[in-house]
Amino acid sequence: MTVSARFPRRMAALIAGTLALGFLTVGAHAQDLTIQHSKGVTSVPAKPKKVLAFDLASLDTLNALGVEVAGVPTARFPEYLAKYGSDKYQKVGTLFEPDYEAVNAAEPDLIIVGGRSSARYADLAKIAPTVDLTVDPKDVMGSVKRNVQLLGRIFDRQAEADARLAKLETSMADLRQETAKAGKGLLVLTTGGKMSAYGPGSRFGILHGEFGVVPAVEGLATTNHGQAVTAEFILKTNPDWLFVIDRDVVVGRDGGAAKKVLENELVAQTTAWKKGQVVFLDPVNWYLTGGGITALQASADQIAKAVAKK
């Protein structure tokens, strides 16, 4: 259990007053909330005014719900979150390393971490109430739903959260009907001229588990960096669909590097290449903001559009 030194009385009241909503409960004070997250339980004020968001997926969802934040990390924001790169938003470190002096000086009501910033949870929780909204790769949609609903409740945006989730679930249900009959797929990430494949249970396993694409191969490594593969592996696997994430785009390297890696005589022999069924996924949505409600909706829509053309 994490207790911010700035809110001892509030936490004590919350412990005594925890109610039965399970995931999020209202404490003894009407304006206090007790939140269960991946690192434990933390008390936060309802509708906190000064929020620092280190997790881009959470920032995506907050933006979608119309919640304003005060501070963000220095990062390469996707276009739809580009405003957070402006001086209007205090910069409080990087995605991996907070600027603790800046965080402390900001006197936040709530700090949100997740994914890359998750490892800094304990240090940040000493400064202010902190929650970790890291998405569980073994339960991606369960995690996303909980996170979206949690943020909706904290900021009194339940209706917006429910509407967004309902739209996403409908889109995914429709998508699964199409992908079930579209053939088998393989997802590869390219970076620096190298390739890694990801399958069910991996950080990008939502392609199969939730979007319904039948895996072209089973048993791929589920480590964070996937399984290193070659063009020979792709030819041997021979997917009907090849889904590609170009990481070089995300980190500001040469755009289009993935095409250079894949354009060879071996990959050209695959069914996916011959039928023009190679889908270059939005790398930012998949690599940076994948657990955000906007990014997930866009990913579902992109695959649905690609599959529908066939």
Given for the second form:
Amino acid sequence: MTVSARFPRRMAALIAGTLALGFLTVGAHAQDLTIQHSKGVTSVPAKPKKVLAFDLASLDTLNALGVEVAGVPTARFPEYLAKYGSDKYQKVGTLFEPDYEAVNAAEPDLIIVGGRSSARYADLAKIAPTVDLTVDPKDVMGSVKRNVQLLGRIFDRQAEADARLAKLETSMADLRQETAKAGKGLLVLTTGGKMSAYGPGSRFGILHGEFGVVPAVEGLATTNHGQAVTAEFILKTNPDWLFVIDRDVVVGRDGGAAKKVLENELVAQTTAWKKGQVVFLDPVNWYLTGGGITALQASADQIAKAVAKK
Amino acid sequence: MRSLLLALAVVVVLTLISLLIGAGDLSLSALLSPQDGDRSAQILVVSRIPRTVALVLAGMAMAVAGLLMQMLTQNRFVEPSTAGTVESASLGLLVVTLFAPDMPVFGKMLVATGFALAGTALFLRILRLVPLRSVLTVPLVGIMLGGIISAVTTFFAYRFDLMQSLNAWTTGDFSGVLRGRYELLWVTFALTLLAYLAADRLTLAGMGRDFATNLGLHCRSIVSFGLVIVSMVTATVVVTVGMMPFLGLIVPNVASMLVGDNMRRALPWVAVMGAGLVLVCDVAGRVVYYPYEVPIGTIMGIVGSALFLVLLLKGRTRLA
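One more: the block was the form predicted alone; return the form predicted in complex with its partner chain.
So here's everything in the complex, that chain up top.
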């Protein structure tokens, strides 16, 4: 072994040491907040200036709290977040694939991941303080509350955060009173001509858990892609309410595809279809920004409106 | 002949089982003495019969397509999914979805057929260029070609958020079959009949180019004819119900063990056994996780790979 062969390793160790020291001094900053999140504990500067949001739910909440972010992924934004599509906001990759070069060059004070981007936490955390605000499907409202309050704390918008949460909780309490007597409901997601059902505890379980819709079926699998079902199954289940998420709309294809799949002689026999109690949920709010404060409020309002009509 | 009738009887029994099993409530007694409010008759007509017909048609056609491909390439390991045909059809479907998502199903099928034809022709072209030292080279070339094509498909599907849709096409699944949603499969029935009519010529073509030409056969046109049938069948099945792996590989091989390589004699066997295998797998998929379903593509993958291994180990000399 010659010196030259060993050199890079020593150099690397030296650099690593310096970096570690650097992080230590940052960590000792007086105004830092210690944030507990699903991937651990991160020290975050109070009122960070440059924020990159890789989680659309958190982006929704930040937007609702009036906090400006610097960078967002390239994504299909719902209408109320449409402005983030403009060039004013730096594009830092996609939900699944951060553009690490761009993230690094942006020198952010805080990076927020969650849901689809959660898997990239470890890589992003090396670049800047990162928090993972993934919503726990087993405790949706609990984690949403925590996330909204957390963001309120970091950006010093606690009053707004509390007000928004209080409004949402009132809406949901009202909604639960209505749904309790509305009959049983089944949530179906359609994609590419196929259907899958989601029950309590699944990624869309909030429909039953928090919004109080009585499930029409027990024991549906809680896997990410739901439980593949047929028209016969829906007829047998015969729900009073059918809640539909048209995934193809989210990816911008085949508008009305869900209707085409569901409009058949068997589903037409169900109570839900006969009574016109089929609710096409806003797929963006459920599929992309689910867990954001605006999205949740809109979802609660949509179902409340549908149920109240009857 | 008698054993073929026996096999046919087994398939008829499977058909009846397939009609009686499903998530909805359907009872024989209700069918015989209909009462108000009972939906048995409706379920039978709207859901069960279409599904069973679709199963039989797709099973027959894919098995026959496998036999055709094995004749044309003179190789027992080739079928649409080991020759790039399926992957090409999927690519075609993706292209239609990207550029003309509202195109009617028949149009989608035609585009997919065009892609399947091009892909299979490319496969045959490569075969002519590659020195074939082992019988395994042929399917390996096909699998590699299919891999390249599906890599392209996957890339664009990923870029345009269509991964889930792509998965829905490529996994064989009959759960969406209802009256009005499978009728395109009758096209494959016509194609199967055509293949039967041309069976003798195809058998000759299967004996090799020189041999067939010596017997006065226009080899090129009969090969193209077979190719068109295989591509159309594959495209139709992919567009309507997705892909079933191994089907076109196993069934023709078993048939060849039973009755030899005369296509006119083997073809009815292939058709009957193809339908039977698909029925068994689909019924199994409906039963194991009742009232939910496991897609037939998954079941066929498990059953097919096991059967294929048995074939390889038992009949090594025949296959090779």
